[in-house]
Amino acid sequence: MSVSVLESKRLEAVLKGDEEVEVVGTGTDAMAYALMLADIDVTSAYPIRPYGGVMQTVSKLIADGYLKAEYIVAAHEHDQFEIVKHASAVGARTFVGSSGVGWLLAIEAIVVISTDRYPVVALIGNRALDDPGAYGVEHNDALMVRDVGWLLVWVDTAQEALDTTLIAYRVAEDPRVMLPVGISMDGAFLTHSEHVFKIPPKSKVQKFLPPYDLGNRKLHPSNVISVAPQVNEDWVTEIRKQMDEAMKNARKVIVEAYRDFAKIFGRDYGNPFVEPYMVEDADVIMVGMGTVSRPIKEAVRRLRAKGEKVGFLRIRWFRPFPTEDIIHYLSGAKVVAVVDRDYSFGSPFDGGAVYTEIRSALYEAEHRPLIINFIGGLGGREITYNDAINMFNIALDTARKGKVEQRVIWYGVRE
């Protein structure tokens, strides 16, 4: 199946012209167009929903000649990630992706990609982990790699998915970083829903994104090097510390990348790490990641109209974690309410992963707000505008009482 005639004209325009074009497509379509503009060399595919849409669109772009790349169908997810790891080692810009338990089936290769410092970019189409079966969104699949050297970013629109993919390659391939990036996209709510978004011209992408250069680590017969030697206790600590420094460096590189992106493309995301929404004077601030921002922002607008001082903070980059921004935006509030589309069984206070990290970050704040946690939207269950209003009302009641009566609330659990 090839792209439509209308789509063909628009793709010709962005590849050969200087103007961006507006199209309608899904979040995975938007990412596929970014991969075309980034001129990836190799991608490997294995089907699993909800990530699979990106591979379908990429295959059409290759078939119709808009993207010249090797499209390798893998035997399973582990092979997928092994393929891009080795391709990256020989100097190819690569893309890969998966969802849920498929992502975890590849975990050995996923960890080695980061410990070998290959700047692979991956889509994690967020999906609940089996069992029981559920195709809907949860964030635990992506969060499983939060401690092993992957940079993790969440997007909540198709436009942000396209733009973030270009930014991800710029950050991952920076010599100061050289770490993989996982772009998390809420399954169904963004992977499959259609949005209006703009595809920038390739001429601008070429100004923003330099060619992939692995330098003297490129595996080639003319460059005799050893990759992944057995070093045991002699060097593992030093190698882990190098990764730690690379992750710290990523904060500065991310800022630079967003700054340059705004200059070249004219879309300014403001703070790269978080999106503050009406938080300046808020007594109650809700925090979340991904598409949950939509109903929560609507709830903020409605409650503000009634005089309630509420706001919302969306976390984009989870790794590196935006500690300073969390302290800056949240420490002035009376109550912080964290919405986790994940769980962390047995964690401190039995809360979600995001809640636990935010509690940790705010420990250093001079003023520590009260913090409550909503675990909700699991398995793809929708968090509606009314749900967001109910959550805000619980948080506002906590602010009025000045104390937390229940730290963690599993929202909407049927009795």
Given for the second form:
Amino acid sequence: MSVSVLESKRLEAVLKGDEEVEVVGTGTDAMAYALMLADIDVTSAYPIRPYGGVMQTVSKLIADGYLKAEYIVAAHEHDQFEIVKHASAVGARTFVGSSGVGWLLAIEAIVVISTDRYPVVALIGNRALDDPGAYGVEHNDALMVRDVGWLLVWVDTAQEALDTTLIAYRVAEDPRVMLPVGISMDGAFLTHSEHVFKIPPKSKVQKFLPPYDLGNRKLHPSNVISVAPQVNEDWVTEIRKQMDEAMKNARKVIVEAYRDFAKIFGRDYGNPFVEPYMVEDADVIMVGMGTVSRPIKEAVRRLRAKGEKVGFLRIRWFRPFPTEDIIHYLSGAKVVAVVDRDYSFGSPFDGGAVYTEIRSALYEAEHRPLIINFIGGLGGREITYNDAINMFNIALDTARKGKVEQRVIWYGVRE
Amino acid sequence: MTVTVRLARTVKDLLQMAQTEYFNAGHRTCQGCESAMVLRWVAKAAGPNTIVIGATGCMYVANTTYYTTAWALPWIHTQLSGTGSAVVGTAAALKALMDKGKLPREKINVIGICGDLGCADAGLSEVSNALTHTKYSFLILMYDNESSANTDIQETTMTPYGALTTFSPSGKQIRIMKYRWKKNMAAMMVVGHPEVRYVATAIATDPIDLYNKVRKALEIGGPTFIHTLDPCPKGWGYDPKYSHEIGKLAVETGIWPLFEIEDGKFRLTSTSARIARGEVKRKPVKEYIRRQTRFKHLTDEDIEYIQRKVDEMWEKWLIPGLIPLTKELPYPETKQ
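Can you give me the structure for the form predicted in complex with its partner chain, which would complement the form predicted alone we have just seen?
Once more the chain from above appears, this time first in line as the rest of the complex follows.
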């Protein structure tokens, strides 16, 4: 049972006042407060760690009357995702989520949410896929849906989780997009660790996030339409192409959303797609997603103090993929070292999914840096500051030699 | 509390009460499709203030091929096993939006339609979960043509004992591949979900009975469930012109008892009630079975076995067709 639900006075302050409130809570708590501010209409829950934390806070907010939403405990993940799909079709703002194999049990419903173009927002509390059972973070669960029309974003702090949730609804529900968003949070490291974060007042959220409007696609007796009829082979190509346009539009809409977010809330994330950290003059740039940023940033600071030109690039939005930004920030480096908290068995050069995407993006760069790949932290194993230093040393060594000796390194494997 | 609903007593009543079609021409179901007849009557009984959700199944494939939808009601597809979830999501969204003043408050019927594979097999847990969400109102209609009919007639748990399907052929070594007895869905739904206020079986052959049951289910509110048996010329193997006759025989032979359970009260209806009262004699099951090529390989002994099982259901069960508890059980327990 979550104990992080705020006392009523502070919740009423953000719901009725104009000031933001600073609190301590987990990444999932932060997301739950964002759902309260976004005034979601329908949500469905099913227990699995580490996603479950968000519903523990959401259910308490509903029970206490701070969030008025229909809250449905489902039979399993497929049920969960079908429930929100159909609630969204009626015009309700919805939230759902899961982790690991649970997220994949819902895959059939996950796919129809995007192919039917419903702006559902979901939490993917990243978790290793069974077997063997492990609660810890691994990104393969979210990456399994990289090709089915979901926008995917990785967050790094509780504050970013809260802010990104509000941004996600704004982007997903934009008429130019109308695609679902999956917000990835590293299991345990972010979902269950406590941070200081600020809850903005609802009055500002209302300025930022317009009401969800499905327009003439809304399912209601006054609007006699047939949604998702069987098209056979006649129309699938056109429907997929429309999704492609929507996904491409999302790049522009994301920029607009972050710009307005900074204006209204005063928190500026800079480049929405990636977080560059000391990359301007760096010879060696590490790339990663999620909370791996923290030990790596610490390593960057200490190596910089010793005069090493190193930097870090955190990928925030993985779909749509920030191709231009990747080329912009990475093509000046001598060595790019991608840390994958996932693995793609049998992929080109047998590496991680992020590594493969970055190699692909950099193929178009005028200057192609050397690229190496670390597979690390699988199943929730910690990547420490010392690990980050070791990885940087391998990358710096690669830069000195001017050639890649080993493309993909499984970091820290017990032999 | 019994809900007062205007019911049809005669065909004339029915024709007066349900003149408008909401399931129209334009569909591509097979000739003699009784499932299409079920949908037609369900739509008539529900009327215009209705949202229909159709799971994958033959009634998805045949009715909503792009440009030819038969539905004059708002309609949306759900996945094969998604009916229970879809009706809950729809009803919950309507409730949330009405509670928040984003939609005008009015009664909107939510009807989820699933075939036997989607409902009794793949979607069973979602339907079961839905039937526990008593704060929402919806009807789940399971149209049962005893096979997966749009994927070339494959066996489901609803396929009757002995029937041929493409997954249960008859061979030199094994004559009867479908050796499993048909699952008792309506009973399972009513016994397992004690707060559901209305569960019924029906058949398109008896449209008065079907129409009234749909009206009752929608009026009584909360989650409700109706199971229809739908003769299928393609899957069962008979000339399409006999669909109604085959349906009638299913009831007259006692294979398909028509009943309803309203607020826990069981009642056989229509012909099944007349059989129970002794006004009509049950016909031998052979008359039903020998009319369909799906049973052509059955021997007289096989049919006798089926007859024995049906007799047992009528003569020995506490409630015919509903709960396979026999009257011989010491109930209530007597002290020696």
